[in-house]
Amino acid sequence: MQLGSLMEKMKMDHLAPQVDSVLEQAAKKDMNLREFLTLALETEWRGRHLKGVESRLAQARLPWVKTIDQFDFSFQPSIDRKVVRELSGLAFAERAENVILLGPPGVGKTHLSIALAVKAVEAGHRVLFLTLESLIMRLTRARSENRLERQLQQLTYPKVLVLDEMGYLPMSREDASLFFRLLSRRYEKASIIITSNKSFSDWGEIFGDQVMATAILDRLLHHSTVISIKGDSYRLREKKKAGMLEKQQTRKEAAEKEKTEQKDPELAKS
């Protein structure tokens, strides 16, 4: 049989249109048996995880992919980069433990809950990426449909589920009890990763009941790592390097002004 034929029946997709390299760099680098043999079967797998990391960050639905690497500490010193660290490992999802991500917009919550996501993807993990608006949305419609209970099925099966935005708008009773229902369904099988912009002094807010919001975040932070980021947005600082939001601030004040004068010539003087 065949070589090529081989292959094919081994379904090796990737080996076989790079085993002409392959024997070119085992000559040349005078390979025995064995290490041919590692460097052919390398080769196929390095092209079955690459394959296989690519379909999964297809199926996680990630807005755009981060590293941890790509993320500027220095210019959020209250992180502690041990802790992200620890977290990349990804000893969290082994043991189906959460993230929650607190601090203001702009500093950086949806880029180290994408870069742990991606962290998973590739270690072979399912991962799911909603924001918390869309994922009411589904459960919502899915309720209306009778089909709750498949909806809140399938979003179990995901080793990783990160939910962006908490805390933006805020939810009814309703809302509140179909996002408890998952997090129940989930509790210590699969790990969560919330970002908020808010405190949990401030999620009976977000949940429109205090009691709910207790009962959610009881088993939320059962088995947790919490992470408060307190810094300036990263995207309102190139505006301050280059004196922007002053000169905006500025204009802004002038037309005020200018406004004020036409309604009321005389209080403008004073």
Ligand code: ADP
The other form holds:
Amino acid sequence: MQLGSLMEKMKMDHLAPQVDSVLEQAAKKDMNLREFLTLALETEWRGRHLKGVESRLAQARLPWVKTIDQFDFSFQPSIDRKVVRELSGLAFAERAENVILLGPPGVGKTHLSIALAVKAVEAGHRVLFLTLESLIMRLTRARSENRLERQLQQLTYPKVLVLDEMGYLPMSREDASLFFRLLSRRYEKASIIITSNKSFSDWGEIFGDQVMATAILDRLLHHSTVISIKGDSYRLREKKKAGMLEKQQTRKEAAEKEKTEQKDPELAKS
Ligand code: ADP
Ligand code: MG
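Switch from the form predicted on its own, shown above, to the form predicted together with adenosine-5'-diphosphate and output its structure.
In what comes next, the whole complex appears, and the chain from above leads the way.
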């Protein structure tokens, strides 16, 4: 059989287009047979892995992509880097534990949740990102269409489920009970990363019911890492910086204008 058709039959889709360059590389580096075989299979494997990451990343529906490396820990000293480093090792996902990120707006809760989601995707896990609002909408619609069970089942598949922005909107009793059903389904089976701008003592208010809040917190916190961020908004910092830049810019422009006017008095009149 021909090499080309063998690769086609074995679905070596990533090696096939690169086989000439792999052969060339092997000859150039004077590889032995084992080294050559390793290189060829590695080429195929790398392509498959990348494709898998891309497809899981698309399925995760992240609103934007940010990594841990892009997080400036020096700006947020209340976050223990060691805890984040430990979480990025993904033992929490293997053990179906939860991560709860608390703090005021702009301190990087969504950024860190996305960064952990990206890590999980790279490690081969299925991930799904939803805002609390869209989760509740999904569950409510599913219930009204008599397919709540199926929807709950689907929401147990992702190894990591990110639920962003708990507490921005109040929930009705029914919303809270739908949320509790989801938690119970995933409990000790798969991880949830949840972000909230409300402290635990205010969760009763979110769910409009202290008993429900306690039951929810009980499930969520049983196996969990809580990162409570106390600090300034990174967004505001960026705005402030931009404001300063604007001022500098205007000053520079004014100086520039002055110079031109000095050179060309006609322009100064305009
Ligand atoms: P939150 O979810 O807590 O409201 P975000 O995670 O959405 O905040 O952060 C707001 C913006 O600021 C995002 O673009 C995020 O990437 C960025 N950001 C926040 N904190 C940091 C940080 N410590 N280092 C780098 N970027 C940050
Ligand atoms: Mg956020």
